[in-house]
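As a starting point, one isolated chain is supplied in structure tokens, in the form predicted alone.
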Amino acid sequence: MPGFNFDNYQRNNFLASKGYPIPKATSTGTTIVGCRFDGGVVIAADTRATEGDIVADKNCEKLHRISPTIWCAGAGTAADCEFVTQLMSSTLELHALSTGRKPRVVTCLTLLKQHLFKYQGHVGAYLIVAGVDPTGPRLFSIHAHGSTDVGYYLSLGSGSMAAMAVLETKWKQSLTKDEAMSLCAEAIEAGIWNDLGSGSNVDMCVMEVDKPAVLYRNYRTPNERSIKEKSYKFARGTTAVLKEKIRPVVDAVQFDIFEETIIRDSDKMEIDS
């Protein structure tokens, strides 16, 4: 019968009654967006990489090159995003060489969602794929389970709600390139300020028809460290030394060295008897 299946819900309740922890949703800890404009498409991302509650990298790259005219922004597990996009890059290059045609964005989308669906979400890559091809500018999103979406503007990651609020408020038809870049940067900054899993700087990539893609590394840096008002360096001798004692960690022991030559039976020269 068609409809919803609640077997997993009943299973989880049974496991919880036996003392097993209930599976929890994993936060992706990122803000990525994409936006189309007249003649091209823009994608942008923040640069904070987290490991639980720890900021592992303040300026990581979340924009991945798949082909000269196709790029993607990744959220989720950093290693999965990196290696899935590398796999798609080589696969798409071989496909282009085989067919003798430039790769299309929808081809990349199909390869990605087939690969991710095969692993049923265990490969944690949430991607916004964008690019230009003979059919024009294209913008898609792919979730880790293989589901896809298409639109004029998209957002993914833990800061996607804050970013989508900006996109839905300020997006309009027939955006110019500069307006699209400003809109995407503002959407990423909304994720940076309102989501703890997003932070640091704004990276951006612009793809236009009949032009090579341009990557703007650290397009905006809203979290630059300011100069401290007061220096906390103290001159030597500021703190008084009340007592000083030097103790060797290992006691020096003198050994007598003897030379000894050992001749083994196997080292003797064989002599005819």
Contents of the next structure:
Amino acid sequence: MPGFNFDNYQRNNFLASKGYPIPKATSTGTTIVGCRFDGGVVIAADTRATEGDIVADKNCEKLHRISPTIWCAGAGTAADCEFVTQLMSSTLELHALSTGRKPRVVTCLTLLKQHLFKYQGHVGAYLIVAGVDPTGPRLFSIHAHGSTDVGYYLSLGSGSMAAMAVLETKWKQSLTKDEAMSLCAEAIEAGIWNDLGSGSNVDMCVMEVDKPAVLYRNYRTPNERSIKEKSYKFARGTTAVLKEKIRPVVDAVQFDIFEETIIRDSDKMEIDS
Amino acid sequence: MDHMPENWGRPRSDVYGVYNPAIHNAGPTTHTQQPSITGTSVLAIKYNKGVMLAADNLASYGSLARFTDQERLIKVGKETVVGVSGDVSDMQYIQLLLERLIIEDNYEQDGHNLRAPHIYEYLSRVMYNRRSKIDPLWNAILVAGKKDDGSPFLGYVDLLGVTYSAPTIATGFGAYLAIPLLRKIASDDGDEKRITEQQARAALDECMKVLFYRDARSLDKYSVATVTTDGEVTIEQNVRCQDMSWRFADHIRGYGTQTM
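Please give the corresponding structure for the form predicted in complex with the partner chain, as opposed to the form predicted alone shown earlier.
Following is the full complex, with the preceding chain placed first.
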């Protein structure tokens, strides 16, 4: 039969109707943003991963590396974002080796959208793809069904409206790197405080032309756990010891550890004759 | 003997037709509607000398921008403003109820007039009562004014009868786009003492601009109401969004790979 094969989808629906529903995927709830500045592009994300109403991970990493200078922020289903991103990373590297050129953001964009469209939105990956390549700094967003958008400032995820409100207020055409970084951090914070699907910390990645990309893991941590007011350790002697018996399990042997350094003559190479 | 209770006391099937069991399983009577003509967000923020509200002048018919001169901020009595979003015919009914409320309160001529907290209490009861009859007034309402002790008052009540009070409130899309911006200047109770009238107005103007950018059922023409703790109510009409940025995408072509 020509076209897409969704047999498992049918099976899953059948199972769900019989009382075996699909387990709730870990979603990234999420606020993610991207912003162009003079000479580069910066992306940022919050760090909360939710499973329904529960916070599954308080400090997850939503910023994925596709190539050294192309990074991606992901919202939607966490596993889908992670795997589709890794797939693109491998594919792009092989492609770059084949072409002999540095990988381009538009290549990654096209590969991603063709993959996601093929799966008709069932791969729940909503991504902000950004990077610098030989054509300059680029910023795009992709939705799970395969549509792409270009922009100078973008936001995605459940907290996208809170972040976009900040971006619409404070973005301007010509931003410096520091201005863009603080704008993105502020936009993510709007999502952290005002959206229940987002929270914890701000991660950021700055990709500047002719410089290595810098990942700022936990660039801002406005939700640090406060020090516990009291120590709840039980004092020694709280539980009375009635009997003590020590059984030797191993024979402890004294031995010396020393280092061995092998110096190899770099000119001579081992060749199988 | 017929052992089926469903058949006792029933008209005979051969005379009146077979009993339709769907009647037995019908559930409660429902009038729950769909709103037809609607107004979008209403925003409000308390400041040091009162409360300020904003609401645009659009009454939408689904995706049609049907009426662009709809006033959604209502002055009630001498010292209160009520902002209504949601169904416009229900808004007009609420306007009627409030008008009658004020008239009947004036019968007494006892020197006492209804203020915001009283109007709020009245509206909350009406809204909750209607929801309990499964026949709601499809609105989200903000009531702003002053309390009997002279401090600013701001309350929210909606079609479910949910009531809520805070220094900053917004209904509809405003909850997602405006609240994050308003909470930057007033996040906790008591913050309003540090906000001036100019700051409050600037914040509301900024929010209305962002809403015009990102709410697909909004308008750039709106009204701003100011209710001071001195009891003064001013409603400024035909305010327009200023300094909007629409040329940012001048150099963007296509949706990805297109260069020309």
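Please read all numbers here as calculations on a predicted model, not as lab measurements. What we label the rigid core is the largest C-alpha set whose atoms superpose within 1.5 Å from one form to the other. Residue numbers count along the first chain shown, from 1.
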Exercise for the section: Inspect the rigid-core superposition and answer whether the C-alpha of residue 237 shifts by 2 angstroms or more between these two forms. Expected result: yes
Exercise for the section: Indicate whether residue 54 shows a C-alpha shift of 2 Å or more between these two forms, with the rigid core used for the fit. Expected result: no
Practice task
Using the rigid core as the frame, report the C-alpha movement of residue 228 between these two forms, one decimal, in Å.
Solution key: 4.7
